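Quick heads-up: it's one chain on its own, the form predicted alone, in structure tokens.
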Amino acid sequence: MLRRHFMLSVAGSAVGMLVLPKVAFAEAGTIDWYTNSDTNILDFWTNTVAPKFEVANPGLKLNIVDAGDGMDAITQRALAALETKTDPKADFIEQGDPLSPKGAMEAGLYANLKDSLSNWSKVNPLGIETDFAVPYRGSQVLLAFDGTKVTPEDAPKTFEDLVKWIKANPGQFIYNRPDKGGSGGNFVRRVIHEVNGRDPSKFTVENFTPEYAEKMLAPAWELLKDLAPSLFEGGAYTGGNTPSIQLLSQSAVTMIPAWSDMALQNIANGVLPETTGITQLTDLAFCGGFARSVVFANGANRDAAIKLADFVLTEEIQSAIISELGGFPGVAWDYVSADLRQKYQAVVPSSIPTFPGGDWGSAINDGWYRNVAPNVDRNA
């Protein structure tokens, strides 16, 4: 689930696009922590998780680094360090995929968290993909719309309704490029589900082959090409989750796919007006999922990073994920208070369709640029 478009330095120095973030040599007790999530997640860790963790664990601290588009380089560096038995200068990835790079998990790059965390039994089973990543927060893509132009009763309820609305309201819908943020990425995945019988079970990590992917994705590219002329500016796409929300806040568009937590948080802080509506499709919901953290098994502060992974599953932090982020917890809802379950029932998912990562992610991103938006500069 990538949630990022722009770069922001939190280590005190500017970071350029596609430049590996500046790092310091590992210090004992200092967890080198990386993310490429949006600023709301970065702020949450900086202002909430890190101070609480450091108070609860005297002698340990977090070195918080915004990796931006350099996350792949960090993981590749850690894999190279594993092979040379050197320090990867990284311990904890806030949102990582143990299936990437291919073969890294089997090579021992990632720590087995199921065997290491005392709170693992509390994890929501829907969020578990492997034993090597802990799902600590969740969210789900939904439709956010201008409530002064669309009533809740008239908002699309099915994917067919959404297609009809987009075509009947040209220029009033936009989504971001699928490799630049999960709201657009999961809009594309909902299209893929639609053209394949609304059956998420047809897509698994194990059943990927290039030939199968070509067969399953080709109809989605045709549908998305058909929609393109009805999008904002006759076929424009934003560069991330936040730019889409900004267009909605400026009334430049009427409807967007958005993450549930980002929509609720932006309504709460006034970026989006209180009249903003949110709705979920009823025939098959948009994909949601969990941000899964990984710990490098070869990190200099591996044991401290495992303590951090366990700490974020505590009731204190899981409650803050609900109340401060508008997200849903990584633990089962039974492990949060009844008051919070009631107060934030709007973000309690009744179902969470998912889509596998690994090779599927690359196939979707590459296929979208090649077939749907061949004139869009992928590096822009």
Second form
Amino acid sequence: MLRRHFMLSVAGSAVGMLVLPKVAFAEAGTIDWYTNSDTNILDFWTNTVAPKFEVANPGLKLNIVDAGDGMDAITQRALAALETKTDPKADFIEQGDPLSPKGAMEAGLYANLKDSLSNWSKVNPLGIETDFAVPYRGSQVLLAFDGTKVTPEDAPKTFEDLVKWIKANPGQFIYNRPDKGGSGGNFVRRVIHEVNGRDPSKFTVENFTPEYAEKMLAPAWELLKDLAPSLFEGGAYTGGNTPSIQLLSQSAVTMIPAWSDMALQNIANGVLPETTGITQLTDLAFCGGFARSVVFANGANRDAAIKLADFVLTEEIQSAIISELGGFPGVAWDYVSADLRQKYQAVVPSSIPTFPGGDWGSAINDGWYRNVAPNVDRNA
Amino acid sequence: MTKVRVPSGAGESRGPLGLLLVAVPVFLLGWMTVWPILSGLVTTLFPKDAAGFSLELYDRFFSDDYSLDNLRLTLWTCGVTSLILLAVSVPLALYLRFARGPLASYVQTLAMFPMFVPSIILAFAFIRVLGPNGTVDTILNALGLAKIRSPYLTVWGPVIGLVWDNIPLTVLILTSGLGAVPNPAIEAARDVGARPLTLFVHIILPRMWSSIFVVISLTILGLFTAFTLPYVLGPASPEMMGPFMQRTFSDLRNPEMALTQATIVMGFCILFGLFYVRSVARNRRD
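Alternate state requested, the form predicted together with the partner chain (shown: the form predicted alone):
Let us now look at the entire complex, which starts with that chain.
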């Protein structure tokens, strides 16, 4: 992007953030759209989705607002508006959770999208949690590797293969500290799944107790300690998703776990070479997740917002999510263009396991720092 | 910086106005420094779980090898960084004090340059240059030499980064300290045939000590709380206290323990702070 354009867009969004909330009166035909996602998502909507939607639906417009940390307030306001039967001045939430605030879904705050979207049948069933939120983009951790050193055929397909590969190629694999980025974090979680019978259902938010965690996590630390000497520099761990990608781009390592959207975006903009390969484990995939959009049932532009939710599932936008955003489509892969499907065949998820957060996250991070990280003998 | 003299005669006008002028900084110091220290001490000495006064949190810190390793690494990094920093900055300051001409001003600009580089930019530049297969490796390879073992992700990563980051302040303070060395004294020593080393040890160094102490205490105060460079360039474990405190607070969601770590760090900082105050006070008496 030209620097001038960049500056303009930065200045534009800065001004927009100041001005928009003040002029955000619900206007007929103007969908009040909110997000708390990163800038790349905001740019994608501003530059790709909104113009296409406005051309396809004359008379409808998007009022794009970056809610930042204030998303909860928007939702709370909509809930309050539902009770007082007033206008919430919000129609569409780019990434929302119909289960929050508690009871809002039952009270009828969110529009039932399953019944209203003509494209609902295309949605990837892996991403559906409720009928009130439409998964429209996703991302998942996968393996990114240097295609000049490893052919896609030789790339590990199962976790066991991966361990074998790491040990056969000492110094060529690195993952980041689990608390510093999801790529390393989900690599560690995949190890935890591996030593517990590859059964993600054994971990829920409710079943956490320190004793249970100790029992479930201890074997994972053993496996990771066993891997450490075969890692980059005999057991070094980068400080985040980006430093891992940097090491891969400098050919210092051959394989890393990476977020699918970061890997694809970095390949697209040349940080990683064209020859970079990506693959997903087939026995149990790395963890990942979907972003789900919700529509307020009491919004003044409810029907237009539903039209927008439907529009986002069209092949045009879903293909753009892959090619421009580097994300996974929210629809099943049969509904994106054939050449994209072909190109990203290796990363099409057959499953997207998840891992609960909360206490589990703290237990994993602290356990890793205390058990795995110090076991590094730098002079070995 | 180290020599602040109140012009004679200024004392007569002191009074309510002077007190008013210092009231704001004193209030800020009390509110934003003294109060948090006291509240930190109270919170950690009277933990929630205990009925009253208890050293339990400190006991937990000092009986935990993992925490102690982190503290040890922090002290080691402070020591090594200060030594290297002095080794680099003293010659630089001497050069800037005595050299004349356009080259010296270029050197001075260059020495001040790190001040304007944010540490996150420095960290990523470091990875590009000194990291594995970085610029240095490429050059060595082109010359047919062996690869270096990259300091990236080892304890030397933060040391190199922190030295670079601290050069401007150190050089500034040392150069201003060297301003106290009178030219006639040096010329007189030269006239009686003193060699450069003798000149340095007997004439220059005695007048530099206080600024060296000031530099060391200021640098160490900064190093204790360093975050970005140890986090991006350092090893996962042991980690320096900066990243460790942050992780304990936000990641392990254990604010009590994080506060304990901070209070312990504060203890060390107060030691070096006293050192600094003494050096400055002694300097004023001179």
